[in-house]
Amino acid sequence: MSDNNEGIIVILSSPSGAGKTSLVKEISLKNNYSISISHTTRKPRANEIDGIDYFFINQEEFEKLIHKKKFLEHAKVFSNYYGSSKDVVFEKLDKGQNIIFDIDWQGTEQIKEKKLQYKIITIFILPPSRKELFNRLLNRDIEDEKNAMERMKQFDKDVVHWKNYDLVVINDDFNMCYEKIIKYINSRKNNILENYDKKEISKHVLELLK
C-alpha cells in the first residue's frame, strides 16, 4: 500500500515506433510528471540532448552501474543497453513527485517483480497498422530501411506482451490516445478500476501480426 504523500509510477511501453516517447513527453508537460531519464549506450539521434533525452554513456560505464546495482531496471534492446537509476527515481517518489517511464516490456517486468511500495500503472501502446508503423520508423532522422526492417522483426516479439499491462491503447489519433491514458491514470489514482475491451485489442494485435 503506497502512502498518499508518495508519488506514483506510470509506465508506458510499446514496440519501437508506436509513439510512446511522444506520449510520455505530452503527459509530463501537461500533468507535471517527472520523466525518468534512462542511461543508454545507444548513440544519440540528431535531435537528442544528453541529460534531457537520455544519459549517453559507454558500455563499460553501464556495466559498472549494473555491477553496483544502481538500476531499478535495465535491458538490452537492439544491441544497446538502457537502464533507470534507482536512487533518482526513489528520491523523487518519496518527495511526492509522479514519475513516468518510457521503457520496454523487459524493464516493466523487472519493476513489477520488485513489488515496490509505490502505486504502479502500466500502459501499452499499439500502432494503428503495420504499414503505419513501418512508415514511422522510416521517418526517423537516422533510420534507414535496414534498421526499420530490423525493428519490424522485433515488433512481432514485443507486441505479444500487451497482455501483461493494465491498459492497452491503439495510437491511431494522438490526442484521443493521450486523453484515454490520462482518464485511466486519474481513475486508478482514485482507486477506480476501469477495464478496456481486451477482445478488440486481441483482434487488432492479430491484424498487426499478419
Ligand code: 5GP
Given for the second form:
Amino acid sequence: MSDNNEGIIVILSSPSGAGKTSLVKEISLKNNYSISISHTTRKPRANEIDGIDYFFINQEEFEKLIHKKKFLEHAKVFSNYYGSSKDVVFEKLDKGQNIIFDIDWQGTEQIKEKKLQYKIITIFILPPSRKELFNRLLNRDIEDEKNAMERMKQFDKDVVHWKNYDLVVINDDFNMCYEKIIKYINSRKNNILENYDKKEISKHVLELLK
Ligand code: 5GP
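Having seen the form predicted on its own, can you show the form predicted in complex with the ligand?
Once more the chain from above appears, this time first in line as the rest of the complex follows.
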C-alpha cells in the first residue's frame, strides 16, 4: 500500500458514452491529478488533439511498444488497441503526483492484478438511461451512426463489470456525480471505506439492460 509520499492511482471506467472523459478532465483540473494519456490505434475524432487526448499511432508502432514492454496495461476495445504507458506513470507517482486513468474494465483488471505498491481507487460510471446513452453517442460521433449502434451493442457486455469496482456512480447530474467521486476519493485517501448502495445500482443496471 502507498506511503504518504507516493501519488495514488484513480481509475475511471464506464461503458462508452457515460460521460467519463469529461469527469476525468474535471477531476484533473480541480484537484491537480495528472491524466494518463493513452496510446491508441483508433483514428482521431474531429475535436481530438494528438498528445493531449491520445497518442495516435498505427498498429505496427503499437505492437513495437508492446514488444518493448512499455505498457502498464493494454487492450483491444472496439477493434482498436489502447494502452497506458508505464514509465511516465511510475515516475510521476514516485514524485507524489496523483494519476487518473480513463480506461476500460480490461485495463483496470490488468492494473489490479499487478499488485502495485500504490493505492488504487477504481470507479465505474453508469449512464442515466439507455436512451440518454444513445443520444450521447450520436452527438459525439455525428458522422457515424453505425459507430453509435456498435457501441450500444458493446454496452450490454461492458456494463456487467460494475461489480468489480470500488465505487459505482450514475451520471445523471454531472456536478453531483463529480462531488460523489471526490468525496469517495478523499475518504479512501484517509483509509475510510465508504459503501455505496449496491441494491440501487443493481436495479439501475437491470433497467439499462432492458
Ligand atoms: P474512445 O475510443 O471512446 O476514446 O475509448 C473507448 C474505450 O477505450 C473507453 O472505454 C476508454 O476508457 C478506453 N480506453 C482509453 N484508453 C485506454 C487504455 O489506455 N487502456 C484501456 N484498456 N482502455 C482504454
